[in-house]
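First, one chain by itself: the form predicted on its own, in structure tokens.
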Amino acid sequence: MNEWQAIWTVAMKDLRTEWRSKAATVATVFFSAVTLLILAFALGRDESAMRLAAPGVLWVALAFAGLISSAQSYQHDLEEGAFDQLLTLPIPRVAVFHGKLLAHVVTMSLLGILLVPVTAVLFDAPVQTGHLSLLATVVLGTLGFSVISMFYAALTANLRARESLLPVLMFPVVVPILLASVRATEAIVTTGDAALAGDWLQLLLGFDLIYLVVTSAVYHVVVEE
């Protein structure tokens, strides 16, 4: 098969595995819901403060949910020996990375789309306009986050302290993605400034491309170590 077929096959394998087990899905949805509820109660009844905090809270919930999901993605394969079998296939190593990345982006984007209306209701931050811009922010933000989280999940997959090392290594690198995502969401939800949101989206797209190129270039070194 060619590289595109390999990417699609790996992605569908991950999605089917998750559909059957639902382990990561249940954990991420539950964790995201708890995070939103706790922060909603913590901010109290100050409607203006809650509205201003909504974009940041949304991306905090998505970031920690994505951390759980990316770690689980490699753990399933390692426990069943499937990852070693993937590496023996006559396909580029980067195709495995891109396939797993595609599955993770789809999962996290769907979670983000689900959390947007929930956050809007809990934090009294209804989205009046800019629905397409908000959708683009969710997709681009989850893409950038997934690139870094899936790369470092592969890097730490065989280590004993992977649960503690993964967030320590990943979050300092992913900070620009989260900041740009929060600012773009804030510009859409709280101020309605389409021009400002567009600027942040362009910056977000730039970070996504840089991270994707760099991680794709060195991924084969990581999995062969």
Second form
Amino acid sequence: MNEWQAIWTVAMKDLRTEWRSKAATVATVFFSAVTLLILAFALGRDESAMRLAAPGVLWVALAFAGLISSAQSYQHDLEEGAFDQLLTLPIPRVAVFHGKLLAHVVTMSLLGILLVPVTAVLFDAPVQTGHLSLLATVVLGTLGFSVISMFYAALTANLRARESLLPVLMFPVVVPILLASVRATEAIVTTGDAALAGDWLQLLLGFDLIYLVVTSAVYHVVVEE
Amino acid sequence: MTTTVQSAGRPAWLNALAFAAVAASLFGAYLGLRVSPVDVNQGDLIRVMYAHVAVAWVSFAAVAVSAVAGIVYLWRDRPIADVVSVAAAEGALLFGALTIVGGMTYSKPTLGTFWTWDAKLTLTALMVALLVGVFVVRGLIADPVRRGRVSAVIMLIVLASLPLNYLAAEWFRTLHPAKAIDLTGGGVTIEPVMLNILLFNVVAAGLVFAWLLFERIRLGMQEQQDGDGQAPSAPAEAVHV
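With the form predicted on its own in hand, show me what the form predicted together with its partner chain looks like.
All chains and molecules follow, beginning with the one already shown.
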């Protein structure tokens, strides 16, 4: 089994268990919906302010949902000792990381695709054009969030107080990802400036790659034992 | 174990370093408060800058020292490297917190508000948050080897995220990313006298950091010898900060 097959197999395992249990799906879909509602109430009655806030609100909801599902992803594996068995397989450990990351990016991107129209309706933001670049933003943005959240979920999986620890560790690191994602979304939805959106997307891709390389290089340290 | 070990083992150069650090800080303060000319725009407030900028530069250098020591620990597995990494991280946390306090005091009279979302101040706040995360995680891991390796990994990510966070903080309030890059320092020029006083204060702050660093390294090494792996080798973990 080469590394690509290993990544694919681990990703399919995670997606299959999620397809059967639907635990993370139910939790993240409703959690992000409730986050959108809470933020809509918090931001008040001014329609133009809500329209301006829509891209930020979308990414806050996605970031919180991704946080929950990445912690759950490792929790499922750790129960019954499945994760230890995964590590004894004759495949590189970083392939486990990339496989779980791939599954997480797929589920979170699907959630993002679902949240875009919901946010657009709730916050009265127009999404007429730029669907492809919006899709690219959702995929690249969730990739950036997932790299950091899945890495820190592995790091905190065995620690006490991991639920509160994960956001403390993760959020200061994902600030550049959040900023680039929100600005790219803003450029596509609010101003319709394709060139500006392209610039932010390139930056987002760069941030994603830097974080992916750094976390992949040290992942084996985090899961050793 | 005994108090005699501590008093007998204290090297003379550490006392000399402590003396040099205190003396340089005092002289730096004198230069900043009495010798420096009054600034055209800011008046006497420029004197805050000497302390604030010096402390800020040292805090970022401390993060780099800590991360490099962490990489050495991952690479060579020497316990001393972890001790150095923790010592530098604690220094970075102290100097980072001082940077935020100094920045806010400086910002209130010059810009009229305590918090301006200025790129450098925002970056420092993020850095302090990242460092607190390192110490929280350290406090939760009992095995010294695992604790050292995990905290080295987090320090590495902290170091990698700082340039990206800086860009994010710079572009936070700007519309377009590429147009906001300004390598000329915004056209701000500084009087040679003022620059020299600033550089002297940077050296003084660096000496204070070096003194605290070596003092903490010495403490950490004694803890490792005394603890024999039973007690956590780095107590106090600075979670209380």
